[in-house]
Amino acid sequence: MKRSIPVISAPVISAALILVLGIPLAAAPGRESPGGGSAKNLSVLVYITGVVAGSPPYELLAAGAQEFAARHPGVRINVYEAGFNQAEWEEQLTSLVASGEYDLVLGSNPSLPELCVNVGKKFPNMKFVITDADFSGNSQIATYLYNQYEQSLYLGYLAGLITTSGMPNANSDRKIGFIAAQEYPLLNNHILPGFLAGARMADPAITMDFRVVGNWFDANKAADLAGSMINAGVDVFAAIAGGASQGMIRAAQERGAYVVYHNTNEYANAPGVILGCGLMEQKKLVMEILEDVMAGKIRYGSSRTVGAGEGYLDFIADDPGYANYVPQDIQQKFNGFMADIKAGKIPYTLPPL
């Protein structure tokens, strides 16, 4: 029978853990700890650096989760909102590792390695694995990073390809446009990089207006950005926002633009509006990093990147918002790259983050 996972919000850290902290963290008891090869009982923080909703990372990190533990009885699962206040985000992680209830940390988030770094310190027993992120050195730490120069860069593609057609909503200015909730380096030398490059390969004269909300949740802020955006002659969106995405996504409606979208499949939001979505494998990258959890195979103190040649990585082209509003010429060049870059025959070179 499948079990409901319970979504946490962030509670007010008690007294008696703050007491705790500096108390290293033994396993608890009747468990073996991540990496003991024959556990069979596993508990497991899922830590969202946020809120599941609106966040296709995070939606499909708990999904993920979810139907692993409801494939094994013996692995307990905690969902937990750290909200969006990132000051708070360490503190918050302290509190929950210091109860004791779990065996393993789970997030999904650039910046999540450096918090657990610190965390780690105070509980060397404590293991974590992060996705969407990279870091290595640390022997309580996995990571494993998506390749996300690669999505942007066929995304980008299919941008191009868009603003440079004669679509109705298409105009002359072979302009595109990228809203981002904050700047961090995966998006600065990975995502708007690929995003760009990729566009180009489709024409070289074409640029990119960039912008950034300054929250994960501001749609409206969003939609204002998006509306200027326009103003200024661009055609296609992409974004990396949380939910102030769906802002951008009115405003595209609204006015008359297109979207590509990053990561999941968004296009029974907008149909006709949002053209193209990539594919991130987190649901499944997250079953077999917690099998391998439960296997003693997880390698602490390294990071792993993973892409379309992998299979972690792809794009839904089997959907009718893409067949049924994309034009037939645009789909053959578009799928033919695809197919490319997930043979490893479209050369880059990825840039260091």
The other form holds:
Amino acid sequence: MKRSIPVISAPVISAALILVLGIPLAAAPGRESPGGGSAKNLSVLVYITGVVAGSPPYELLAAGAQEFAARHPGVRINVYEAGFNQAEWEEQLTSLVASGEYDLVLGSNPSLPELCVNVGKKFPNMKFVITDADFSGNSQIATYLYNQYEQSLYLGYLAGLITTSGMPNANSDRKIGFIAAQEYPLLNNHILPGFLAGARMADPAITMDFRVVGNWFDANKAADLAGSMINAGVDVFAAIAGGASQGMIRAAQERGAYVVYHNTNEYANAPGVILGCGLMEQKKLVMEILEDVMAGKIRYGSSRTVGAGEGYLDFIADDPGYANYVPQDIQQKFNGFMADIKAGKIPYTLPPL
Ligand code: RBF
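Instead of the form predicted on its own shown above, give the structure for the form predicted in complex with ligand RBF, please.
Below is the entire complex, every chain and molecule, led by the chain shown above.
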């Protein structure tokens, strides 16, 4: 489960040459200050709180960091998969940081900042940049929060239009379903309320059936849950469940139900079943973050919230999975709603986390 995927670039090769030839090829700037002005070398630990495969936020995080390293010869990336035992994460992170190999820890998880506070106390020079999290007031940590209330609002609106439609697999119950891997503040305070509020903008009578898998990988359990939700009248699903979501998609495909999907383009996995996909611009954000780290522009101690208006959340409408399978009248309503979301014209209050 634990896997380390190193990307070796120029500094490693130069280090090897120094060892072999005894001559430095170029003056190596100190590594102690990530983004300390002119520093050109940077060693980044990409700390994956789970595994990469099957979890869009992590796939995009790793891809963004690796692409940045490929473009910047002085940047070295190590992608470390911490696995699913959350009780081990802090100790793992501590020993990785203790190796002294890294200038910066980059992660994406709402629960990470609190672990970073503890690790940071032991290593006062270490810096942490965490996306998908909201934490401020610690001078070693910077966070970026995706406005997942907003993404859930527009995916919920689409789910609402579908469940109240005359589409072949839409039943007469106005009931949508949500499957989560586990409960946590971002899910309970932003994602779930946003999804239901969005659906109720299509029809205030809509109700939501919510179930929890208990982990981020058990696709069979998610399929079982989805099956019993379909029995209870659910005809449109969403999930925040990492790899386990695949079980829900399979059940929807077999039993005849629909899915709207957060964060990534999943249409091709189940055409005609997955009818809407949101997009989290995590790869873009990660590359911008690393650019800012190199330039010394990260504001440690602060948190920034990014959403559709800023171009970090979107909806993938230019895909046959949406364009060819969603009825024209629904597309028209939804596209108008999405344009209003981007323009900040849909009023809502972002709940506290
Ligand atoms: N999202 C995933 O896609 N895969 C995961 O394995 C995963 N593990 C998580 C573990 C914890 C403790 C928490 C709080 C969240 C996790 N998430 C995971 C959720 C992820 O960070 C993000 O909030 C959601 O994907 C919504 O964008």
